[in-house]
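Only one chain is included here, represented as structure tokens and corresponding to the form predicted alone.
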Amino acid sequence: MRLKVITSNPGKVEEYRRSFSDLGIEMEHLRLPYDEVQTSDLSEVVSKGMDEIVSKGVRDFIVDDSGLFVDSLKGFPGVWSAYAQKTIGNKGILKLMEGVEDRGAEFRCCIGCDFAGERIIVTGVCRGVITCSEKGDGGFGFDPIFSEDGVRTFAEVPTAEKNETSHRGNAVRLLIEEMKRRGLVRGR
């Protein structure tokens, strides 16, 4: 069995490969551009993307979208996280948070999977806080300003440990559980 991982990020393919290896599912990296609908709902972005990908004749694939949702910023940057990271970066988010007491935030990852004629969409969440400064040199994106445990940022946590609690790790586990529940896969 094989799933195409539609992304421009080869690191995501490796994450999926590790998660699905015990299930006998191979991952194939596929770079396939598709339009991302402009909406504040990750699952709608993923669902519309899946529709477009299927319309191009592609089946048996995974696509995902993630975002950082900051409580005091009314969910910003949310689905616009990649754009916010490119334009204002971590320093810009920290600037917006200056003097703000409520530092609650969450990362969300929505995964859409087309597999064996079934369509599955799941969302994993990781709750935490925005720190007052950047810390750590690991990870990517907003990892240096997000702390799940209030002590270390995602950029300070080893990748394997981060995957145990991260939004993508949680979403992958939900996807595998749903695939098992539907009888599409067996294994651990």
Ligand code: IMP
Second form
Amino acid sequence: MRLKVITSNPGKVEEYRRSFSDLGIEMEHLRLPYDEVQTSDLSEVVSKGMDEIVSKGVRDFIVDDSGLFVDSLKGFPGVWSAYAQKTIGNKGILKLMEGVEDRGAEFRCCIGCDFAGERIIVTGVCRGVITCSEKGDGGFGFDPIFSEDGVRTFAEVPTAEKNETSHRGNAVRLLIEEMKRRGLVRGR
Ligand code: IMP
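Counterpart to the form predicted alone, namely the form predicted together with inosinic acid (IMP):
Up next: the whole complex, starting with the chain shown before.
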């Protein structure tokens, strides 16, 4: 069995490969640009993207979309996370939160999977806080300003440990659970 991972990020293909290897599913990287609709809902972005990909005749694939949602910024940067990261960056987010007491935030990762004619869309969440300064040299994106345990940022936590609680790790676990529930893959 094979699943195409449609992304411009080869790192994600590797993450999926690790998660799906036990299930006997091979992952194949496919670069296929698709429109990301303007909406504040990740699952809508994913669902519309899947419609477009299917209309191009591609089946058996995974797409995902993730972002950081900050409580006191009314969910910003959310679906605009990639753009915010490229423009204002982590320093810009910290600046917007200067003097703000409520540091609550969450990462969300929405995965859409088209497999054996079925469609599954799941969202994994990881709650935490925005720190007051950047810390750590690991990870990527918002990792240096996001702490799940309130002690270390994701940039200070080894990747394997991050995956145990991260939004993407949680979304992958939900996806595999649902694939098993529907009898699409075998396993306990
Ligand atoms: P994407 O949709 O997975 O490409 O994520 C959109 C943006 O959200 C990325 O450009 C990152 O800035 C940010 N992001 C997503 N996941 C993470 C993460 O695990 N750590 C830090 N930043 C993330």
